[in-house]
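Next up: just one chain, as structure tokens, the form predicted alone.
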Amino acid sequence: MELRVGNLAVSRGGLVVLEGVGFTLHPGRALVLRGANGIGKTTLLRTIAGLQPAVCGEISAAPECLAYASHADGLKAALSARANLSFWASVFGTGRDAAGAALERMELTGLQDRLAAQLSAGQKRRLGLARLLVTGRPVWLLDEPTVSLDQAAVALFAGVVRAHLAAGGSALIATHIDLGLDEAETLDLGAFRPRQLRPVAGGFGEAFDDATGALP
């Protein structure tokens, strides 16, 4: 499945952050974003996926071929690491074997029946980053996917990207590391800037829902 973004803007706070955003992701291929932080990655990330309106422009790709993952990792404290992955699944009509081989795969297996609680802030995160094996889906929307992780949990998630990549899947990703992913192309959002803030017009509830929280 193929991701186009075309002359794209998006807003945070009621002001626009990015315009005239445009670029092609195709399957097999990793695309990381880079700029300053507060340029708007998070925004634009959050736009792509539908959790808010664009200001104009086109996103192309159906979605439920779509899967982001947030800063936040997702999960219910209460449930285990191998429940919170099965609920997951049967929210993406995966089967009941996904969420064992997700948990293979972030070499989680030995801490399946620990509730999610109980985990480290890694152990946590890469629980949550197993989430995306279990959606099934194509193109995957990271935002700094490696916060909490050490260095030798970063080198497993980008074998993860790797893999997903070589099945013919999609990476969008925005981190300030490296991930050691020589085939990712890069995007600098600096480019897309605006020269000066200026509000969305007729903006002032996305303002307000600002205040309260609603947006990153």
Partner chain sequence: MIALLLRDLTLAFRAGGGFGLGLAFFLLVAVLVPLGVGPESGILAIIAPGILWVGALLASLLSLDRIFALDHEDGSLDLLATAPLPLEGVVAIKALAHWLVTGLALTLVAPLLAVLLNLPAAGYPWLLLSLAVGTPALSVIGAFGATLTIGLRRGGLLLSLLVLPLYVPTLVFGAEVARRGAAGMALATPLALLAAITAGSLALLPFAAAAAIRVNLR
The other form holds:
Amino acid sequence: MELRVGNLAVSRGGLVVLEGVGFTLHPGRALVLRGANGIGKTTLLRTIAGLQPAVCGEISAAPECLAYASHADGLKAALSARANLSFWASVFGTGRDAAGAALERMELTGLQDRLAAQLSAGQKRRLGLARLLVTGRPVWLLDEPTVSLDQAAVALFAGVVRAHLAAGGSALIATHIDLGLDEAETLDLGAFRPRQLRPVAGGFGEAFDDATGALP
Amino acid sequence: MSIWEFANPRNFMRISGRMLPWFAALAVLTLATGLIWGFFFTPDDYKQGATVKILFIHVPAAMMAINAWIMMLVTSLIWVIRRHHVSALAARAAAPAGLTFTLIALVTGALWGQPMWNTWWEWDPRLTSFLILCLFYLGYIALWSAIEDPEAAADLTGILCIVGSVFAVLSRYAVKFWNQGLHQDSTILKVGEEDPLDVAYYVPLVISIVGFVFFFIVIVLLRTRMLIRARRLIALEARERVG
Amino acid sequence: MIALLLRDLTLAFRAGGGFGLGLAFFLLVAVLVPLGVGPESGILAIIAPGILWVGALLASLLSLDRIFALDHEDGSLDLLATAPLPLEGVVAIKALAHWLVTGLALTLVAPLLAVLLNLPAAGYPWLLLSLAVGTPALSVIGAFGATLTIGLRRGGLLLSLLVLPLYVPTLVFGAEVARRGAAGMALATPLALLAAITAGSLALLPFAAAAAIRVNLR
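Alongside the form predicted alone that was just displayed, please also present the structure of the form predicted in complex with the partner chain.
Below, the chain from earlier opens the complete complex, with every other chain and molecule after it.
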């Protein structure tokens, strides 16, 4: 499944933060998004995931092929690690075995009966990322996946991503840390920053922002 | 000219600015005529005495309380379907006016009811419906002021207004079912039937209803213009910050 | 869908899930009202259906803001929105889970509390029936209200203000069924109207609620 994005503009808080974003993500490849804090990496990923409407432009992949992992892990503290994961496995229809396999891949098998509340921040993050494996979807959208992971866990996760790419999947990753992926290209979002921030066309900001003169 | 031209804030400001003094003049004229005529130049009722004259405020206020909600429903639908920002702001502008009319209707009703029914408050279907309408207005206004992002606030209050309208109508029938009530039926459209509204009251009442309509239009135009200016201020500040 | 239902039920029964709070609240109402009104059994018998309905309504109001706010906080709502489930279905399932842990439970304990309030014997089946038919509407209307306040940090109070006026028709017809049942009067009309409100809300409100969730996520 190829993800093609063309001339995409995204907005946050009624302002266009990125415009003219274009790239193609082929199967087996990864693309690392870079840019300063606040440039709009999260906004771009959420837009591609279909959670918010794009200002303009095209996104070729259907939302059914995309798996989005946000800052928040979406874990329920009162459920065990395994229960958290099996829930997502049945939502995505990948079955019971998928959850066990994902736990093993993220080296969480020993912790599977612990409540999510009792996991450390890094373990929670690993559990949150294990959810990607049970979605069974080819294109991963990862928002700062390595936050609160230690070096060993980063290497582990890089291995998981590499295996996913080798199996024909692809990944779009917003990160500051080098995952050491040979297959990855880098896209600097700084180039897509509008020269001047402007309100979204058709939004409340634009409707009432009339630079040419005072209202009668 | 298409009516949607009003949806452009600039056109709306220009045209509403030109119309406002005329509507204000009409409102003052009709309200003054209707109320002065009604209060001083109509006979006392043979049953109700001078108390009956409160109807020149009570009836128009009650009508406008409902009409304001209907106007909010229409403007909310326009926003949800056609995404005209001025329409969303007009719905927001009408809500406090509608709430005030509802409160006026309730208070004048209590003042009227005390000598007539010997009680300030009765759980009569009409009175109860207005109390519920008052809650609907409060919720709507509270939701608008709670949400910061204007687009989300307009969308969510629009959804609330549409769903709320359905439930408001249901409540009206539920409450009617629940208690048959003391309140006399509306007689204004029953001229010629038995026990109609006296013709001596009819003309000044209609004039003050017209006066309340113009008054409502003036308030909504003023408040919509105020909200448009406030949005523009926010837009200009945003431009300052980034520019 | 079933997985979501099971998860929500499990979470409600686990520590901090709030199951039981609604029931305890309902019990408190049934205990406090006689203390406030006085122990005269004649008066209590008259007001019992209304008190039980108001108590059930407030008890189900108590846990409404948990339906979506918790999922929004921990990010699961984002993930559910990108999952292969229609959001309308998510709303319906969450309302169903809310009903199972509040509405159904309240319906089942209501006859016990009715004993405290001296409800006439003829009223019991009708009280049960009216709550069983009416409380699903409370849950789905409440779930709709909860979607409007997802993004607000302190949405609980506002949520009550938004939802209570919407509860009026359900309360009126539900309490009317219970009241007429206790008094041995004909009650087919209010019962039919109550069922109509429940059916209509179940059919239409999930769509409005899903639209509100989409607005809140963007």
